[in-house]
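Take a look at this single chain, the form predicted on its own, given in structure tokens.
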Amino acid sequence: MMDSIILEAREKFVKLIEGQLRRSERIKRQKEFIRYDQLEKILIGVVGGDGIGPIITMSAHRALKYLLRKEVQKGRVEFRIIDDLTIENRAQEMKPIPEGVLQKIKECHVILKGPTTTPREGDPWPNIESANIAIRKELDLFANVRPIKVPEKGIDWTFFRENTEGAYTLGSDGFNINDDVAIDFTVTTTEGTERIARMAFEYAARNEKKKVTVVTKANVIKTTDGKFLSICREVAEEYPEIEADDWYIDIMTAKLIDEKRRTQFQVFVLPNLYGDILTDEAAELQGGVGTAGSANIGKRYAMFEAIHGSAPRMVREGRGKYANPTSIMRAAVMLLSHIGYEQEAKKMEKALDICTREEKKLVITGRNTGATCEEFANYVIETIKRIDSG
């Protein structure tokens, strides 16, 4: 009996290894980053997702349309609405991304994406992979970049989270060996780690940052986390002007709330799972996960999104219209900057700072005690217009 269990597990494991070896070879063959300034037209896909996703995404889309209105008129920029990435459609096709939706996404250069529901045990949906993870893998969006700023507390952090490996890359491919033993996997490759490490150090060098911090649990997860740390150290040697240090994920979560120590950190580079956890904690210091945006960067594609989930409970309770669009609007700032519209990005970032930190004429509470998503978006857009008019 045990021999047959081991044989079955071995067959599954072999397939996983073969797939990761092929992926590693694909990474080696990748070309240089896309040059947006050389494109005749930049195609921006707007993917609403589900839950509160379509509501908050519409707000960010409206702001982008205003800021890029002249570029749209000239034919330099085109928005494409992709509204089929819902949990209902994904469950019907039993795929994290329906084929037709994936094709539409791949026709665009950058994506503004709302949250999507990921089923879990006990949910009424089948066990399909996270749409976010699937898109990141399909488009090879290897770098998840999340800035966190709280000027009054001396916090100015940028996180570079590896997006396609670690504990998430095979998240739906683990298996139950028998009723007593279940196995999941974590993956680290040389190519995958080198490119995220180099992106973090390049960012630090370009932006006059003096320190990059590597976060792992290499003292316990010695093989994969150990490899990640070792490669980051090798890349760090190419940037002698930048200080590189490393911390373990458990103590790092404590140091982010250590008022004396946290101001010493600037740029972080870390594997997928730790990046997911640490950036949510960091966002809480900024005002909550509803206040932070996220960029997913690859060489050919890029996707910008809110860092929070689809909040199906808010929708069920009839509170969807009170959802906070700040996170995805912050993501839209990053989108503008990424495709080369730096001045427009600065206007939108300044407007968001005014609306959320300085004037605060409207407050989002998630309930009828605060502003609706549409009202808050109107406030931000009117503020952008004020900045525009001088």
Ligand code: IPM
The other form holds:
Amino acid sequence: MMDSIILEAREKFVKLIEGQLRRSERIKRQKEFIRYDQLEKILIGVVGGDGIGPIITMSAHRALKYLLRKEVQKGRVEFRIIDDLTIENRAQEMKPIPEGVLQKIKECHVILKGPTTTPREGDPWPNIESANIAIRKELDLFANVRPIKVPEKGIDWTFFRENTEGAYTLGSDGFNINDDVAIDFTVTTTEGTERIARMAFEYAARNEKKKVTVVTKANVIKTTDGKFLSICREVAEEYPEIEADDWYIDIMTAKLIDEKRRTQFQVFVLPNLYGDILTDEAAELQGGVGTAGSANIGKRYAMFEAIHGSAPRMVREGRGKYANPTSIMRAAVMLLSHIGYEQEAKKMEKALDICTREEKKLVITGRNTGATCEEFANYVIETIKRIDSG
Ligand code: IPM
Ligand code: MG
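Switch from the form predicted on its own to the form predicted together with ligand IPM and give that structure.
Full complex below, order starting with the chain above.
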């Protein structure tokens, strides 16, 4: 009995290990980043997703359409609406990304994406893998970049979360060895760590940041986190002008709320799961996950999304139209800057700062006590126009 269990598990392990070795080779082969300035036309896919997704995504899309109107006219930029990445379609095909949708996404260069519902045990939906994670893996979007700013508290952080491996590597491929023992895995690869570390240090170097903080739990998770840390240290040596320090994830979560200490951090680089957790905490300090944008960057593709979920409860309670589009609008700012429209990005960022921090003529409460998503989008677009006319 025991033997057959072990044999079965061994077979599964062999497959997983083969898959990971292949993935590591694939990473090695993809060396160069796509150059947007060399493209005749940039295709921007707009994927609404589920729940409040289509509502907030439309707001961000409207702002982008305004800012890029001349580029669209010239044919340099094209928007493509991809609206069938819904939980209903995913459940029907029993796939995290329906085949047809994946194809359409892969035809684009960058994607603006609304939140998608992630099923879990007990939901009315089959327990398929998260669409987010599937897209990140499928398009090899290895860097999850999340900026957090609270100027009045001296907070200006940029998180570089490794986005394709760590505790997320196997997603739904962990398994129950028998009724009593369940196994998941965490995977760290040399190339996978090098590329995220280099991106963090490059960002620091180009933006006059003085320090990069590596966050792991290398004292306990010695092999995989240990590897992550030592590779980050190696990359750090190439940037002698930047200080590299390292912290463990537990004390780091505490230090983010230490008002004296936290202002000293600037750039963070960290494995997937720690990045997931720490960026929610950081976003909360900025005013909640509804206020933070997120970029998922790879060498060929990039996807920009809200950091929060699809809020099915808001839709069920008829409050969908009061959803806050700030997070996906911040993501749209990152999209503009990523494809080379730096001035447009600055304008939109300034407008968002005015609308959410300085002027605050409209406030979103998530219910009918505040502005609707559409009214708020109008406010942002009008503010962009105000900035335009000096
Ligand atoms: C995020 C989200 C996702 C993640 C979920 C929706 C799968 O929490 O983007 O941080 O865990 O990465
Ligand atoms: Mg998260």
